[in-house]
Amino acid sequence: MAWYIDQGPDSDVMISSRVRLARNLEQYAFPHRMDAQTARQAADEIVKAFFQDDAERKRHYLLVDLDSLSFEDRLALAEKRLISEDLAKAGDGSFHRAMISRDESVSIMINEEDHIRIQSMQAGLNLEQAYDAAKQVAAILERELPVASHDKYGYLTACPTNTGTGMRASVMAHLPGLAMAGRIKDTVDGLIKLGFAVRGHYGEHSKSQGNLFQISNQLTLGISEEDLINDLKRMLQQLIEQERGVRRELYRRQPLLLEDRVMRAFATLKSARLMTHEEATELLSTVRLGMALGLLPNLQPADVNRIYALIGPASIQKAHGQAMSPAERDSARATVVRDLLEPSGA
């Protein structure tokens, strides 16, 4: 089963945790300065170093030649957060590769901004386990490849803001309570002042949809990976309690209003014939809030998680095996949602 179907610690607020490690090969220029021949050579070296002759690793990981995929197929991988949106939109001919674990919890992107970007995902607030998995992959590659580093500055990266640990630790936070209470802007501003980055669902340059926010560390230099994770986690524990407290207060003050909002969202999802991605995401956010408050006892978190994974524009087209107009996608999306919610009662 894919990792994102599971429930993890504090999943009512923290949907998922991600740790990303950036590494570069010391004998090559950074990817944006490589020609096609050099990019291919670097990609081949990385793939060979990772798989070696390890039969178990070859069974557990799938090698994906991104240049051979259609644009929609690459975007579908980005919608599931298996690769970055930048890598999905990169032009052909740069020998972009990805090695993705069968459970989709770990992916290794090749020739993105850095030669190697290792990404590990876990359900809920589980940064430690995500880091351990990413660290294991990094250790395999670092044993076989000369990695660019500096005695004083640490790992060298294409973007100076990643130099040091080369690590970005982040969570996908669901904050409908703070949004409904009109406190989300102050919360985001406060997090930024504390030195954390806050972005939309798909990371940098994306907007928040469905009250989902990606929160990550910005500091990577002069501090250990463990300390970075501990600092982030301490802040997130406070945010979790704040969000839960606001939800309880909203429900205490106006229970009928909140129940009506949740039930209307659930009914729309179960009956609509046309549904945009944005509308579906907003309605699912309300339903997820209702689940956290115990208003939809027959609906399982795994059902909602599956819907999130399948309703992106590219994912809809990939499932149907053809390009589709926006109206066709909206119709297909509504059908997917209805089918997945069919066993659920109100």
The other form holds:
There are 2 protein chains.
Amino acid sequence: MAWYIDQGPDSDVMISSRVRLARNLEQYAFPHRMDAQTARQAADEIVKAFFQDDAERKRHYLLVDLDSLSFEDRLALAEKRLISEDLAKAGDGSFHRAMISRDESVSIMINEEDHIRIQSMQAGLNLEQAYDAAKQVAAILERELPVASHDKYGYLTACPTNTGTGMRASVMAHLPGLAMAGRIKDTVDGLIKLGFAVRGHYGEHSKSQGNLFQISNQLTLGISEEDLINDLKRMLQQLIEQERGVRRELYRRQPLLLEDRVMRAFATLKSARLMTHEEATELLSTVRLGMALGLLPNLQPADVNRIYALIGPASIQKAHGQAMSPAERDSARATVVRDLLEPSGA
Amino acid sequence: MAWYIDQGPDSDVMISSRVRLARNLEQYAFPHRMDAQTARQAADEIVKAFFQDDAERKRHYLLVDLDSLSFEDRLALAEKRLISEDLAKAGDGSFHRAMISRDESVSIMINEEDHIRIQSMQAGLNLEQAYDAAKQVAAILERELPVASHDKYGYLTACPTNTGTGMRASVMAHLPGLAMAGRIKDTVDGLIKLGFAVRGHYGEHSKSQGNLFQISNQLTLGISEEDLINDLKRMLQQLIEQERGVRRELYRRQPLLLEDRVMRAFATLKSARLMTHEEATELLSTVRLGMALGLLPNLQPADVNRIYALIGPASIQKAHGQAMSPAERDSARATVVRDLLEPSGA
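Condition change, the form predicted on its own to the form predicted in complex with a further copy of the same chain:
Complete assembly follows, chain above in first position.
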């Protein structure tokens, strides 16, 4: 199931887990050096190799020709994290493709930074299952295609930081407790010192919004996929306990202050008529904290995740179907949020 | 009926109308020059003259010995505007009394600045009825007591600014439209130039909170009560039209922005767990504006007026029955507001 519909383990702190595997075709230059002719050829081969004549796979995966989508539609896919932001923003005519599972848990990007990028997502902290699904797709492709690898290093990739396993395992963590306690900087510094990478919600270049942090492995070389995932998981379990401890402590010390913030945030989400993406993300953060503290018993983490996934500027635009001013988007976003919170009866 | 339960004419702009008449007993010095013995004598005479043996009056009016009330209880009466803030804050042992009608529309303060201050309140813009009720009480007292007056000047009062009619007619006006349009300063300056006095909500020395303004006549000398009231009323009718026009125009230009503010304010009032008096007053102002624009069809001005009257620090304290910290008051206030908004089903 899609990360934003399902509800996984430790979902009070961990929104989603993701594993990405990079693979390249031996006989072609890396995408940034390919001409259009070769890019088309590579894309065709990869698509053919994946679908073969497997009827079930054809039923379960959707082939998306990204070049034929509008810029906004591509961005909407990126906001649901089904393709990378880089791919969404790349120009047309580069034979960019994506094969996306209908349940939105797996997507295979073609001609992104590498020829093949397999991405697998799960709700909550569930790196193993995400890895298994990605590996299964990689195995299918590797069976059919000559994949570039080196006996000593492992898989070869366009950027040397990915060479080896070609894997990046990451989670989206929600850390409002550590943020309220003023401990985010120390926490992030600590994670970096341990060899993990930490980024804000919207990918590589953005700062955190709504206390969301993407945490991933840095290493790819000289260590197995399983060990990488275990290292990351062990650290995340400590982080989860830290965040839970801080939340409990904050609530114990100032229960009314926290209840007040949570109830105001929830009420504002349910009644505003105009809302920026930034404000929505901040309010959702407070509401998620409230859920974890048991203050909003009728609301589920998945209810909130679904909102996260559908209120980005492009998603709002796409749902609306025509060009919108920022004010129109803020109005449409407020409506989407209200509608999504209504049926829960919370 | 009490101004905060009833709902009078033009209640979209005018919260309440008040007429106050000052009278003094001929044979005694003004209160600020009286000794305790004389103050007691004056108080006894006034109470006796008012109640006589009139059974109905005894049933309808409550005699309150302000000296025997706690400071907080006196302040709570002032927050409901049944006695003046000065009287609430005056020390004990000065034979301060009040006779308050059980419907809270009329109160007679004894040994305030003058020996007798009759105050009559009505919801909305209803100065005539307020004046009639006050005059009726004055007539009863003047029939029984030797009241200080001068053939040429009229009634004599402790402060010369009240000499003549001894009357102050005032309204509590709610002017959020003019405030949002940045026209409050010009409006107030204009009213002052026309000879009216303008003050913020909580009496003489405070600035406006929640866009509430007390507007009253300045003149008391050389003009009849009826003319004073007519002058004030004529000006207020213009002010009401101005405020309504500005509201309509603001809503026409930015309907979503106004709806957004109104819905957020209402939602916050219904869900906050901590609320300062200042924030509550500001949010109520926005909600009142929303009611006037038809955005909150299930809510009545009286619902909001009742909240105004019950959320002052002393009222909250009094309802709670024991000493409270400011945080406890903010918590109790939030509960009172939520409870008062609940039964309306809005």
